[in-house]
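Presented as structure tokens, the chain that follows is alone, the form predicted on its own.
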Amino acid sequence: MLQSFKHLFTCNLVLSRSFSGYVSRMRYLMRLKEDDEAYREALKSGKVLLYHKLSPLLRKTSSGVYKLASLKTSDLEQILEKVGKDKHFVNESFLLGCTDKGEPQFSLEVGDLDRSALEKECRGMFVDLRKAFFMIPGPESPLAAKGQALLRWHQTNCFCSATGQPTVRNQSGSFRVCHSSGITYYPKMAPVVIVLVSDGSRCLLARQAMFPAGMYSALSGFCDMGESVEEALHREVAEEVGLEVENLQYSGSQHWPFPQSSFMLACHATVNPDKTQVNIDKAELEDARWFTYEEITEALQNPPRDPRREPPVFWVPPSYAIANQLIQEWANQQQLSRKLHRLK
């Protein structure tokens, strides 16, 4: 049975906000959601993400940090304009949510334009969604995601799964309906299943041949139809790398953009330190093996810096990744073991 993992994790769904502020917001992103006009009359005053080819536009700060363009809708207009396109294509924009301060923000996909004639006109460059998260702040990373995943989804659930026929979205995006069938469709997540798996003193990662080289990342696999994040976690482990997980324990979840739309559950398991023989399933994985607290350590503190240089022979996923969270989570807890064990 899945546990709490409280004494490691902090829930970071604990916002600097107050509980009335954020009910009128979501409530209000509601609205917009079920109310064309109102979605309309946002949007004039909203923010909205640019993307090209699924790619987010950046922009770089006078400090040299590089973060998301949010462009007003009435300077984003004129831009149009000025690439050729009609200034009324903003009205094909999705809503992503709002700030904390209540402004409306959206994300419209521009793939179809001159890409280099939009970044002269953006003042930014549009980047891959990976190498961008190496490049902006953490907390934006979320949003950047998400903005790419809703525009995926509706790129592909154009047409009904039934009939065949064009599927027609609402205003704000938040659905497609087919008009033959009466079916609607809703933006979806595929439930994944992530575990950092240990020995008690060890813990296991693993590369897959697609990783980038050096990197090695914690166990993870869709779950199966019917499946409970239980049986799946002790699938996955039992089939990847030939263990037998104890102990499960539920640390967080994230929504992760690649390949399509991912659900992350993420967990720590165990195994008895008595059977530690690594199996690998050639088909999935290119590697997996055990590292020491002390090999994790230096991980964590030399990530890769600049996704255009020579990484380092052996790292771990960026922070904005659940994975890395696992890991810091179980370095956290080893480092803790440790301290108490020398107060003995």
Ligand SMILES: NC(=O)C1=CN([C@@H]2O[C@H](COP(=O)(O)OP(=O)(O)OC[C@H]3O[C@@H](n4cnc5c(N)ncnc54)[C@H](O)[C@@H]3O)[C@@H](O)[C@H]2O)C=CC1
Given for the second form:
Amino acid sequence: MLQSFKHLFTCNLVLSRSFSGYVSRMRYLMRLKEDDEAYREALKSGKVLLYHKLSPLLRKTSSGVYKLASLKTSDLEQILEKVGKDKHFVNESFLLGCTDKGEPQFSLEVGDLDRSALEKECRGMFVDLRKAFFMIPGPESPLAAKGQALLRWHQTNCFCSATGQPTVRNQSGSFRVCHSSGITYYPKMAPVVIVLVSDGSRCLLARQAMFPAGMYSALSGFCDMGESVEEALHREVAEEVGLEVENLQYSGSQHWPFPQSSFMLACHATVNPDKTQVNIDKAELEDARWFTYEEITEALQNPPRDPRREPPVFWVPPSYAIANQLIQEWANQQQLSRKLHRLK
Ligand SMILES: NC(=O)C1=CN([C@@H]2O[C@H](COP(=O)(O)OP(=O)(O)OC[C@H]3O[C@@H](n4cnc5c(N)ncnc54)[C@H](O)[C@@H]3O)[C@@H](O)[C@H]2O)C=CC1
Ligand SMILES: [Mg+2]
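Other form of same protein, the form predicted together with this ligand, not the form predicted on its own:
After this comes the whole thing, all chains and molecules, with the earlier chain placed first.
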């Protein structure tokens, strides 16, 4: 039996060489999730992202730009020994993905170790993820988010909700199992709808009291059990600002690591321009306002560098957030319709 499985894997490997780079990488990751031996081999030659109490390690490059620090496993083993930890702790890492070149990537939580000693040895610093989104290059943000989300999910799913017994991770971290109940737990995301409402010439943005000063975003809300995306969107807008939306248009989706991993489903919608009076649910929102095209373009063109230090009067979420994508799309659409209007 074992022989035939091995044969199958070999066939898969040979086959994968004829696939495109993307398919080969996905098949490789699939194998690492299931095959502990292959996982251990990959870990030896891969790179690990470190998190200290869920804050990722960043490094400043010679050009002054901050990037996610990914450490070679062999270097990390040495660093661990220098800060008084067994090098085999590296085996606690979780599989994140692989680079375009097929180099496997992992994440490891080192929150029990001395933060400043680690920062010194790694020549980097641990930065709160929300702040890191303003510092690292955009393409690195999804990886930083996934690394944190996976670590948090494992930290908060150590026990079976049916038996109260400990759950045990598989080697790659793609699931946890309770051997007492037999239940397998997979990492979860909560579906959230996010919608940019327009009245044709203005768009509606809102802020919660907990947002950083001056930041306004698109309306959002968790889907209720049994709801469709459309139902959740209609309900959330009605609940939060007392408006009825129409013409829903899907824009895109995004994994968002907060508060406990959300799956953002983003749409545009319109309201009747004669019915734009907002009636804010003050329990949910501190404010909701209609913004003009000029206000929006100003906010998009001048994003704050460090909004926690010098918050502008009005600003929108950073470019990595899907709210920013919605706002950008709306501004592009407005620009186009203004051009067409002038041509008429
Ligand atoms: N990536 C992006 O561009 C954006 C992401 N978001 C994310 O969407 C999330 C949801 O948006 P909100 O307007 O705050 O949602 P919301 O309008 O549904 O209000 C949040 C409240 O819903 C309740 N709730 C229901 N189901 C919940 C669940 N599964 N997890 C946590 N709370 C739940 C809680 O009482 C919570 O206080 C935010 O936490 C934020 O992380 C929000 C805006 C932009
Ligand atoms: Mg909301």
